[in-house]
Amino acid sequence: MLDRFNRKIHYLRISVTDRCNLRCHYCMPENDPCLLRHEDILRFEEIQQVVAVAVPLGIDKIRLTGGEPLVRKDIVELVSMISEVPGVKDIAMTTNGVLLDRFAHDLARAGLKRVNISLDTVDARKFRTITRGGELQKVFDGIRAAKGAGLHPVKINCVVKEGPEESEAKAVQAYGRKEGLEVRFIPRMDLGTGHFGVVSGGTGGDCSQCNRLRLTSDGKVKPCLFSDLAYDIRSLGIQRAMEMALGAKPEKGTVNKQNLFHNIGG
């Protein structure tokens, strides 16, 4: 399907939870993150139905995000349910990798094709600081498991303040080369001020090339990460919400004062 700026929209990012097992400084508040009530979060059957309605409209690529998607109970079952929808060509996931060694092989068998793993440093002490207590070795174990499960390509999302020439970014790049990983550098974003930039090594942040809609974990279809616009599938119906989001998709992102990264999926 085409939006009003003639961009082909075929990619749906689905946030399956606003919970996370890390507390990265730029993503989730350390205390009182105002989490959704469990009853407000979409059931798996609702998510599968959204995908089933979205595919005939032109969606063929699905990415599961969070929060952290692997903390959602029975996430492997959801991947299997989505893979059963005719017309879905690609299912990917963005994860912090901490639990990936436990799930990688089951996810691959269920239909997951590839993963993006967040990794901003390869220094264990700095990783604990950035994530407020995370263990870097668990991420390394997850990366190894993803490769062993045949999830390909394994991409690394490295958030940078200035650019790929930062010392931490260079170290992540060197690790990526050693392990055969694709490294993408993502400029640190601020939803409230509208600050974002083009991803180095990817197409994210380039509004002229945007091909996506977003579904929040409580059922709102958003036309843009940097927009307060949202259309509720439960009150409007899935197809109507999708069509309204497509029609309202802006030429360029502005600001988002209604969401934080942990509840929109980044």
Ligand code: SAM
Given for the second form:
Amino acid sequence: MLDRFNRKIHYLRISVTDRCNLRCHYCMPENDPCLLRHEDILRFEEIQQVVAVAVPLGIDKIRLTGGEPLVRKDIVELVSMISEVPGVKDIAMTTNGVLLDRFAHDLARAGLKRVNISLDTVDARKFRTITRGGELQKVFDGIRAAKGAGLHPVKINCVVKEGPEESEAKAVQAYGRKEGLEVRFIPRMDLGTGHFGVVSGGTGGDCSQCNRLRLTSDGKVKPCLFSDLAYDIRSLGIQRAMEMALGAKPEKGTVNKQNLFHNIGG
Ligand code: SAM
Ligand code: SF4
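Could I see the form predicted in complex with ligand SAM next, after the form predicted alone?
After this comes the whole thing, all chains and molecules, with the earlier chain placed first.
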């Protein structure tokens, strides 16, 4: 499907939960993250239905994100349900990697093609600080498991404050080179002030090249990360919500005062 600015929209990012087993300081408040009520979170059947409606409209690429997608109960089952929808060419996941060691093989068997793993530092102490308590070794174990399961290519998402030249980023780049992983640097963004930038080595952040819609874990189709526009599939119906989001997709992102990264999915 083409939007008003002739961009081909074929990519749907689905946030499957707003919950997370880490608390990265740029993404989620430490206490009281204002989580959604369980009954507001989309059931697997609803997510599968969204995909089934989206594919004939032109979506062929799905990414599962969150929150942390691997804390969603029975996530492997969801991957198989999505891969059963005819016309889905690519299913990917963005994860912090902490639980990948446990799930990588089952996810691959269920139809997941590849993963992006978030890693901002290869220093265990700094990792604990950034994530407010995370254990770096678990991410390394997850990366190894993803490679072993053939979730290829494994890409690393590294959030940077200044740019790829800062020392943490350089160390992540060196680790990536050693392990044969592609590293993408994501400038730290602020939804509320509209501060965003282009992802180096990736596709995000360049509005003229944007090819995506988003689905929040409580069923809102969002045309843009940096926008308050949202169309509720439960009240509008899936097809109408998707068409309205497509029709309203802004040329450029501005601000999003409704969401934080953990409840829209970065
Ligand atoms: N929990 C998973 C993870 O961390 O990969 C998936 C969800 S997370 C919200 C998706 C991506 O958004 C991660 O790569 C994360 O680094 C990025 N992200 C979160 N907050 C961000 C911010 N303020 N600026 C830029 N990227 C951010
Ligand atoms: Fe959790 Fe990912 Fe946000 Fe970190 S970036 S708090 S791992 S959702």
